[in-house]
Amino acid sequence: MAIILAIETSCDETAVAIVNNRNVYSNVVSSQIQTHQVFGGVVPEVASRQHLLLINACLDQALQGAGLGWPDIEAIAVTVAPGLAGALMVGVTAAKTLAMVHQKPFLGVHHLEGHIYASYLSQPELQPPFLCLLVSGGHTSLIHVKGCGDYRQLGTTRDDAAGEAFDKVARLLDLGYPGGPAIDRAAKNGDAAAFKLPEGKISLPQGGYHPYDSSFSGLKTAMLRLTQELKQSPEPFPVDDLAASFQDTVARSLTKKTIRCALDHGLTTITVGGGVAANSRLRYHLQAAAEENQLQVFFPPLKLCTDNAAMIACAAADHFHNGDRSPLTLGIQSRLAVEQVGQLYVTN
């Protein structure tokens, strides 16, 4: 048993969870969408302030909905890598000074091990090996999970994440921020035949292509022309049929990449996580692939997409059986590799 309490504060969600090592206790998320939406993506010091504002009350709401008090709380946990560095800095001060003041063990976690972690929790039975499908605002990753705190990233992207790839596209076709969401949304009413979108390949030197490298540089360039084109034409502008081919052409592409990394490698089992996760063409793609490889493939629900703390207070059990803990002194990264995650623990 490991209770531990975790904060995360990584980018526009304020989130305080508590959970024993898989189970779920409270998970409580403030997110700022609504603030954000005014400036069509996020503001880092926006952000920042508005995690001073919410951290407290999360907190106590976290601790009000597990039905526990400080002494029963073992650990520490927060999210110190990667992400805003503004925003990264409330959430570890208010941790440490947390473990300060009521004697626990501190633990800093890599955001991207929280969102392999999600799937934990839904499938409390999952065990590595496995590929891990990252795909988010900030990152589009294909990771070899090899076990708690060792990975190995075996794709990524040359350009845009994915996330990012739909805020932008969403901003061409007037639908808003966030982009993911809205252009779900649409795509639901629309045609995904009936634009031909390029999917992005990744040359390589010596010939051919990256086989799991995801890039979507050409593909938002081809959306860019296809909309200014089409708000030329006299006819209705098609925002539901552009909506859906493109969500399916990054949903088919990641599918292609998935599948062929797994096969490659061995790994039977694929997991998903990152807002991306939530998008329901990928969803159907990639089910649809890993059932004919004969492959099981895990989503994780929709409230555990997104950025929250008890994936990242689920890392940090796993840690703490493990021994690991994180110094005071450890300070928050902006930018660090998955596979880093071992200089934010000393192993007691």
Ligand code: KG4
The other form holds:
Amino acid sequence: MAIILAIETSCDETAVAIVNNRNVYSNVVSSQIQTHQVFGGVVPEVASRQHLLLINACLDQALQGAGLGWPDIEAIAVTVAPGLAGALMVGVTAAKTLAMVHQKPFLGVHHLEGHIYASYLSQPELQPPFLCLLVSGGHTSLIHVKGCGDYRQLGTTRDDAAGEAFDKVARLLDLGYPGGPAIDRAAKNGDAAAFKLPEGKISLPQGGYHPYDSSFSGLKTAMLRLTQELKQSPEPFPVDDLAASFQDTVARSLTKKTIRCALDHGLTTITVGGGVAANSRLRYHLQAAAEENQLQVFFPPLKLCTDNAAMIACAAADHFHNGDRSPLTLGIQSRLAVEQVGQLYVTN
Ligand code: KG4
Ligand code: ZN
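Counterpart to the form predicted on its own, namely the form predicted in complex with the ligand:
First the chain shown before, then all remaining chains and molecules of the complex.
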């Protein structure tokens, strides 16, 4: 048993959760989407200020929701990397202060390891090794999960993250922020085969293409050209067809790379995490391709795919059991590879 209270403030969600290993006692997420909507995207300074305003209320709500007090909490965990520096600082300062005041062990957690652990929360029987496709506003990664703290990134994006591409294309199509859900909705009324778009391929110096890396810049440029061209035409602007074609291209491309990566590495289980895991077309293509290749694929519920502190607490619980602790001198890091999570701990 390890009852962990975790804080997550790496981007635009102020989140606090209490988890007993893989059992969620409370999971409070205060989203700042409405605050940032007027700016068309997340403004880092505004995000930090919002975290400051919301963190104490989220902490109270998480304790009340779990029906617990500070003496029941065994350790305090927080996302320390990667993320927006000012935003991370708010959560880390709160967590360190609480750890000192209540004399609890302190654990810093890597945000991507949290996203990986979201799958353990929804699928408690899940066992490594498996392949995690992590697709969010900030990341597009294929991660070989070998065990707690033992990761190898096999694929990444060369430019935008998948969610970022959805957000930028939604802006082009005047669909608002966040773009992913808006494109998903518009695409339901559109024809995915209406426009042939380029799937980002990364050429290798020795010839051929990188099998697992993605690129969305060519696709974004193609969408920009098409949009400019079609907006000048007297015909009604085919926003639904454009959304459906774009979404289908991203979903097919991610599916191909994920399946190829799983097969090449002999991994029979795939998990998906991050906000883009909610995408209906990605779910459709990945599920179908996994079945065709006799692979298993797990999609956690949306509440656990998008940023939350339950996933951070769950990752911390495994580290806690392994004897990992972080020093109170641990600082935030806006960039840190998932392979380097070991840097965050000293082992007892
Ligand atoms: O994981 P997340 O909540 O935050 C980050 O860590 O970035 O992911 C947010 C991203 C946004 O870019 C949003 O547009 C995208 O996930 N997203 C979607 C969908 N729902 C959210 N993208 C495609 N289809 C969706 N249904
Ligand atoms: Zn995230």
